[in-house]
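Presented below, as structure tokens, is a lone chain in the form predicted alone.
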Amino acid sequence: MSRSLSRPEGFQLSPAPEIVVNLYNKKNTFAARVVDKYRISHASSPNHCWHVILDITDSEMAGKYRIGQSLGVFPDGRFNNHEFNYVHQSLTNQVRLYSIASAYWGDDWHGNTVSLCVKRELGEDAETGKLVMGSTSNFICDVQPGDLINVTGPVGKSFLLPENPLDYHYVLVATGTGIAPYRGMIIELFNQGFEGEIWLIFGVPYSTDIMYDDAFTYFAEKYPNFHYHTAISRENRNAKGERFYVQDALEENQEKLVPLLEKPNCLMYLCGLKGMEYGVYPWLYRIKSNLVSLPEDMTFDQVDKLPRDAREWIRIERSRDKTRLLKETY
């Protein structure tokens, strides 16, 4: 696993590419071949989740992508067909969007290819109780090497590392597959001789949920200044005997992440299940952080207390400071 992760000796890194967007779209698709695939959940996690690694040698995409950026994907077959996946109709012939998961050198060091995170979607209808099968994520999940995948984008220009990202400190927190971009952001600060500070604080439901455990692992053991936390909400309990969240572990680590976080070169990433924000922006406002600011007319216990449905939140969203506080919830 290492091999992926740290380049190879002697090899010469190429500078980040320019921003560029939507490369391929709808009607033009790239058929981006698979080269390989791994799971990255426990074999007996109820959530099976893979790390999918497409060859785009002969795209406009080869070495141009940036890391915080999305791929759109089309699914294929059966994924696409109106019996099948009656539940999903509005969905046939869409793109659905999924973060890329490897540094803008790919996984094979030279920007030939790209690599996604993806969780396969599976639940019942609640009238029937058949299985439903989420169209894209299932389509991914099923694909083997050798196999086409019609891809579009990149898309984003809003989650990405800053042009002079060895000058930055990173507190990045993560849920689900959420992940994914941090895995291509941490290979990419510590193999141009980062120095600075990062914590990954991510949280899944059980432990056998971690996704890339073994590579982040690999790089808490290698370099000092890189912090390495889970938030396993439904083994561990916090100390007032709830769930522990990430939030929780952000509170649990506060002594050195307040003093980081009031750096203004410290950056901060939120990235995952919309709705993961509702506890972390209570946090910051306990902590005093210049990162978000109390909307006119609210107290710190009005937020502290705010149901998530609470209309509130949109202005406690407009809030943040978005050059310094930079998220992407689903």
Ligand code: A2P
Second form
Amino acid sequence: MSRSLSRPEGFQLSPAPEIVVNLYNKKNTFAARVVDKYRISHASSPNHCWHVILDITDSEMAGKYRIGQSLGVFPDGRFNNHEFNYVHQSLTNQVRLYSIASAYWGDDWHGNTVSLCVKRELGEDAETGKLVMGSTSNFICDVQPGDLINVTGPVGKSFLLPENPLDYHYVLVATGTGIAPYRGMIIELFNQGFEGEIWLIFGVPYSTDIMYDDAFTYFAEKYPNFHYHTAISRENRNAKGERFYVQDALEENQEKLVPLLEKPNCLMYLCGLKGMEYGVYPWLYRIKSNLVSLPEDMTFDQVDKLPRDAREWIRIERSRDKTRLLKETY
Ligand code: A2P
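What would the structure be for the form predicted together with the ligand, given that what you showed me was the form predicted alone?
Up next: the whole complex, starting with the chain shown before.
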């Protein structure tokens, strides 16, 4: 495992590539061959999450993508049919985006692979009680080494590491598969000689759902400036006796986090479940951070109690300092 995490002795890293997007698109896809895949949620977890490594040697993308970008994948395989798409007909034959989980040099150190982190979408339709399966996520999780996957991209320019990434500190907050980009970011930073502080706060329902735990534990043991914390929502409770979320882990560590976030060279990233920002922004208000601003006509208590669908969130969102608080929720 540590083979893909720590640079082989004497190995010289290539510099980060320029940002490019859409080297491949719907009309011009690249057929990437699956090199390997391994399960990253615990075998006993009902959430089935896989790390899938794709060979892109013969593509324009080799050595050209950046961590924080995504790849598009077309639905394919045995679940890409009317029966399983009936809930989301509009998504039939639409590309689905998956965050890249590998450093820009891939898991092979030469930029000839790109890795994805994918969770099987499995559920029931609330009205009919019928099985619903994500056609693309299940297609990807079913692949075997040697299979081909048609990909597009890379896409995305707004969730990248900054130029001169070693000059910053990072507070990385993830829920679920929102962890994908942080794996690559952490591998990149430490292999480039990073000496600042990184805090990783990772929220999952149960401890068996923690993805890449062995990798993050490896870095936490090796680097005292890497602080790895999990928020296991359904196993732990916050002070109010409610589910323990990432914002509760932020609060628990705020003595260290507040002075760090006050530094102009500290960046905060949020990635994962749509809605996680509604828990994190009130915490940012509480610590008087200037990463988001409270609307002048609202008190903190009003913001804390705002329902998820309140129009005020649009205004609050507009006030986000997009240069220091980067967000990708879906
Ligand atoms: P829960 O579902 O227990 O309420 P996954 O995507 O694998 O389901 O994980 C997402 C994690 O994020 C879960 O632990 C989930 O908790 C948690 N979560 C759900 N809503 C929020 C929220 N508004 N803020 C932060 N975390 C959340």
